[in-house]
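The form predicted on its own is given below as one chain in structure tokens.
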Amino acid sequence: MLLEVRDLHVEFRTRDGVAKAVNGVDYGVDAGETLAVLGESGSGKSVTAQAIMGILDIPPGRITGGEVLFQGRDLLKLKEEERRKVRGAEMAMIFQDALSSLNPVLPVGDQLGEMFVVHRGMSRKDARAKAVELMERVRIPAAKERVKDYPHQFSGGMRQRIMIAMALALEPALIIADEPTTALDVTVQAQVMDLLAELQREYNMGLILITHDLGVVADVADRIAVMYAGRIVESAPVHDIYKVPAHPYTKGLLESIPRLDQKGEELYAIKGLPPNLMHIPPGCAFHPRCPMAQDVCRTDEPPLYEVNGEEPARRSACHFWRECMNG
């Protein structure tokens, strides 16, 4: 397996208390595979990605347990200098806000070229030529002329393409895309996702796609891991989850997607709010919002039950996963 996250725990120590942002996350991704990590804001998706990349703010963040195995190496045991060599060259991240992620006072060509100067020892001239090549690869028109432009001179969709080009620069084995289509209109979203899928096939990369939008991942993901309150509550092949969800939270997320055959009807919404991570409820963290909750849900935290005995495995952290699938 290209990347394997095992029992990862991350917490943030604040003046108000300890926020347990990630509580025993397990997932993995192979070369050429797309894993979509879903959940509402605050579920721990991005914090898990930051811990994997080694860009977590420490303090206040703190990794308190677990392993992150990348090509057999535990990244959490590497020194910072070794982690830097992995970042960019072997794994890269696409951030959700391209405008704030790009340096506003440097031309985009210089920012793309910096990767080759630092990691490959290229001259500035050769690095600029590689930057143009990358911009053309992600279909930015008139790349030779636009390589000297600044981030604010590009549209949101074009800036996101530059972020993709930056992530691909050194042909990493793994890319983590953190809500790469946020704030883009629907047409541009589709273009960006198609581009990512095409480049992934070309380079045979592993891709972790972090999103809260189930509609975005239907056509691009191979597997889905659903997060709630810092835990994986369901993991399954993408078509299995869309066909029959095995967790009430996943079911609620699916029912919240707008549908063409329900025009004019009120959209479904999961009742209540995600829990305060400083005061996660006992038992199943979802029980205060769950329509299926019973007494056992309020006292006993459910393990990840194996829903099928086949490969790829399907799991659900719900005491009543059978009833959920049959309902």
Contents of the next structure:
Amino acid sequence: MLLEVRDLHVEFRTRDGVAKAVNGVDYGVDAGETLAVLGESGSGKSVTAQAIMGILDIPPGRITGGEVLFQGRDLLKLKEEERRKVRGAEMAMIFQDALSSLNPVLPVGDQLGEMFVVHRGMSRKDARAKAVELMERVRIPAAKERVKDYPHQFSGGMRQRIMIAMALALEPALIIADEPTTALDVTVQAQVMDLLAELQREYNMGLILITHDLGVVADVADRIAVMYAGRIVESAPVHDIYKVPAHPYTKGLLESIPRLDQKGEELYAIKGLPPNLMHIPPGCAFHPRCPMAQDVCRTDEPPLYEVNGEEPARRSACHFWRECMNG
Amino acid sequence: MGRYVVRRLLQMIPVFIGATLLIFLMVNVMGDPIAGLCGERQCDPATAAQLKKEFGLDKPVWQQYLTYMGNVFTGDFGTAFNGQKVTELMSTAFPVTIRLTIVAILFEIVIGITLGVVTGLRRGRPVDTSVLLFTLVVISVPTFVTGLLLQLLLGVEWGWIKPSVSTDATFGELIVPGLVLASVSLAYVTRLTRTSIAENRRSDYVRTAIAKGLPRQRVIVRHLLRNSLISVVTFIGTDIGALMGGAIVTERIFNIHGVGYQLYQGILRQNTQTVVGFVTVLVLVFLVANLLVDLLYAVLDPRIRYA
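Given the form predicted on its own above, I would also like to look at the protein as it appears in the form predicted together with the partner chain.
Time for the whole complex; same chain goes first.
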């Protein structure tokens, strides 16, 4: 495994109390593999990613337990200076909104080149040439002229390409993309996603794709991990999950995708709201919203059950995964 | 850009005329300038009339203004009643005040921004709270109190500095007066920088910079500070104009013969030509400083384009 997250716990200590954002997440990704992490806002998918990258705001955030094994070593045990050298060089992150995530007052070429100046000790001139190369790599037209432009002078799709170029700069082994296409037009979304998938194949990188868009996932992901209230509730190869979900929450998510053959009908929605992270319900966190909930769900927290014994592994955190899969 | 500058320069003309006319009228309302010339006793009516004629004070105000402005544009700011040319007064006063302003601005930049960055990064911690409290005190206490207090302590009690500045007014002598002059603005610069830093620290591009694996110092200086200073630079720029003209109290306390001192003397002695002349130049300085700030703004923030 390239990256393995084990039993990760993250809390945020605020004036109003402790918000438990991540409560024992396990997932892993191999070189060349794409793991999609799916979940509503507040499910802990971004916080997990930030903990892996080491860019959590500490305080108020705090990692209270677990391991992040990357190429065999536990990143959480590294000193900050060693950790910094991993960031950007060996694992990189692509953020959602490229306009606000790029520095508005620096030319994009400087921001790209900075990676080479800081991590590789290159001269500014060589770094500039590298920046042009990268921009061409992500197919930005007239890269040579545009390298001196500022982020606001690019279109949304081009800006996201620059973000991708920045993440790719030092050919990291792992890329974490946090909703990389959410802020883009639908037509551009596909282009950016295709580019990302293509580059991933080319460099054989591991990719963690954080999203709440089920449409994006189906095309590019190998595995899916569904998160709810800071836990993984289901994890499975992508085709299995679309065929037969093994968790009522996943089922609800899939049913709430609008479909063309249901024109005129009311859209399905999972009733209720995601739980307040300061007061996560006891037992299974999803039970207040679950159509299949029984008494045991209110008291006993379900473990991650092995749904099928063989590889590739499939897991579900539902006491009634069998019933879920059968109907 | 070029067209923008031209337009701004053209806009300055009405502002300049309005401001000078206003000050001209105000000085005229102050009272009879001749009365002050004869000291304590009443002027002899014949002498007064003759003096009035000599200085053109018998003509209507608008005519006086036109004559004056006509002269100003040929570089003649008139003669003070003691016979000294106003331009001569300026050539001694302005260099002194410019030096004082430089010292004050340096204090604002170095101390103000440093404190702002330190507190902005440690919001809510003891350092932050104490500095914040201190700036509040500095802002609330009038300059003449801080000035006199420092003069008394450093100059008279402990003898670290000379309580009054010599006519040379070297940079060394101007350190303490410069600090006094800067104090209130310095407190504002600190608060402005602090707010700006604290706000931008949580911004997405700073998170990106950290995610890129940049060293902390580079994240702060190149990404965080650069963005946070835009508003601060604007404040400091406009402050240049204010400091040049607003040094009256500080220059009085430390006996610095700069612009503030000359203005004070001019008003006290009802010396129309001096007051109007100095204020005219200050209006110009203020206008130019503002234009430069606006242009600098576009340099610092490429999203701003002037057309």
